[in-house]
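The chain below stands alone and is given in structure tokens; this is the form predicted on its own.
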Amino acid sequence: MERVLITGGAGFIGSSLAERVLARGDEVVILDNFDPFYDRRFKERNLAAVRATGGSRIRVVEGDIRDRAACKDALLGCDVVVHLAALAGVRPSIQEPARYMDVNVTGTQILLDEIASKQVRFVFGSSSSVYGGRTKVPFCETDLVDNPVSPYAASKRAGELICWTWHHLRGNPVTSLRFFTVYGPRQRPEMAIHRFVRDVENGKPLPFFGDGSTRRDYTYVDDIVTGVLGAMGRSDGCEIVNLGGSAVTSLTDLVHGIENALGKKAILDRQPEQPGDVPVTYADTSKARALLGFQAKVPVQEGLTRFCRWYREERARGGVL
């Protein structure tokens, strides 16, 4: 049995990962600061499900990754660290670039500093946003990523570089995972699919940026978690790996998929394209297949149907949405 530290473990991806780790018999430590970026009740709901799975094998440390004492406490006895804690979102990062760098870059370095054992395996949650505004697809890990178009993207690329330097100096195994537009149950309320579903279900106009031609590689959370579990098993080297669905869906088709899943029509509030948005994301996952045995299994329409079902079930039981 191993002990796994998941930073940001009360959030969307982190809590989903925690349940899978606990289900296979390991222990989990969650370090989360319950940042007020969105309602704390979302994370408390996530933790309730995690505790129901893990019982005494789950420990929650409420603290910030910039707090050395909190990091040291959370790291006690851990064999694997999955670092998901971060300030998220492209558009908010444009408003608060210094804060994003402080949390996402300085916080990552402080967490790494406090890892004493050279046997600890480290998995870093990066982002497809590091590829910037490139239009050559699919995106491959060997592509140049020198031109991020938002502070959030720059902070994630900086995190990858910090991880490489730490590995070079310390020797610990490191895997940086570039996530491609993750969605599914427990998705944060401000994220596009959650917001679109909420607006369509409630008959409200949804914000529709640009002409609908922007395309994303939407990846269902269960597939992402499977990829993270694969990365957690790596015991040597330092690698950067894409985790995506290897398919693209336009914004227009995404809205149609939500309409189909809910059986309702969307009311579009058309708005101009937003600074920091990119025209396309599309993952080449051949490295993930070779290195982690990863293959996304949930197509977008099925994933949207699952999410809409979860949303309605949560709403029926009076859950915070």
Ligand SMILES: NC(=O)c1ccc[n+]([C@@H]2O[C@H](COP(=O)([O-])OP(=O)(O)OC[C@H]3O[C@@H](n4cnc5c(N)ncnc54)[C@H](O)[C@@H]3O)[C@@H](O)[C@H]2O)c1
The other form holds:
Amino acid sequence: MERVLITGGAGFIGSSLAERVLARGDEVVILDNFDPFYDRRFKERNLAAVRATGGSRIRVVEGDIRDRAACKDALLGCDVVVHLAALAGVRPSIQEPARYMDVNVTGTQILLDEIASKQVRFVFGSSSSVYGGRTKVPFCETDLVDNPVSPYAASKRAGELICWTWHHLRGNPVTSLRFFTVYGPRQRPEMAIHRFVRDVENGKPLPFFGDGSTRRDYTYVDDIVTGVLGAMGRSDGCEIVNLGGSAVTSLTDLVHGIENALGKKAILDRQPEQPGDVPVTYADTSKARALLGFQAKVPVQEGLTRFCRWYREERARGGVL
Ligand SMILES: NC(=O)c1ccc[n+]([C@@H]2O[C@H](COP(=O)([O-])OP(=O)(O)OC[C@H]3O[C@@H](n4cnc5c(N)ncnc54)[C@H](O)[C@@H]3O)[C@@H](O)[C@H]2O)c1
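Condition change, the form predicted on its own to the form predicted in complex with the named molecule:
Full assembly next; the chain just shown is listed first.
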């Protein structure tokens, strides 16, 4: 049995990962400060499900990754660290770049500093946003990533770089995973799919940025978690790996997919493109396949149908949405 520290484990991806780690019989420690970027009640709900799966094999430390004592406490006896704690919004990062750098960069460095054992394997939650405004697709790990177009993207690239330096100096195994737009049950409430489903369900106009031609590689959360579990098993070297669905969906098709899944028409509130947004994301996942045996399994329409089903069940339960 291993002990896995998941920073940001009360959030969307972290809590989904925690459940899978617990289900396979390992122990989980969660370090999360319940950052108010979105309502704490979402995270409490996520943790209730995690606790139901884990029983006594789950420990939650409410604390900040920038607090060395909290990191030390959470790291006790851990074999693997999956670092997902971050400020995760692209657009808000333009308003508060310094805070994003503080949490996502300095916080990552502090967490790394506090890992005493050279045996601990480290997995870093990076992002497809590091590819910036590239239009040449698919995105490959060997592409140049010197032009991030938001402070969030720059903070994730900086995180990858300091992970590399830490590996070089300390020797611990490291995998930085570039997640491509993740969606599914528990998705953050401000993310496009969650917001669109909420608006269509409530008969409200949904904010539709640009002409609908921007394209994203959407990745279902179960597939991402499978990829993270693969990376957690790696025991040497330092690698950067894309985790994506390897298919692109335009904004227009995404809205159609949601309409299909809900059986309702969307009302579009057309707005100009937003600064920091990129025209396309599309993952080349051949490295993930070779290194982690990764293959995304859930096609977008199926994932949207699952998300909408979850949304309606939550709503019927009176859950926070
Ligand atoms: N969701 C996506 O599409 C996506 C895409 C690419 C990368 N990522 C990355 O994956 C990770 C998880 O994303 P998510 O969508 O689950 O976001 P999330 O906001 O649901 O989860 C992040 C968690 O980190 C916690 N946190 C924030 N600041 C902290 C701090 N200083 N100390 C301790 N905990 C802190 C938050 O409270 C939250 O629970 C993030 O690093 C994000 O940048 C997500």
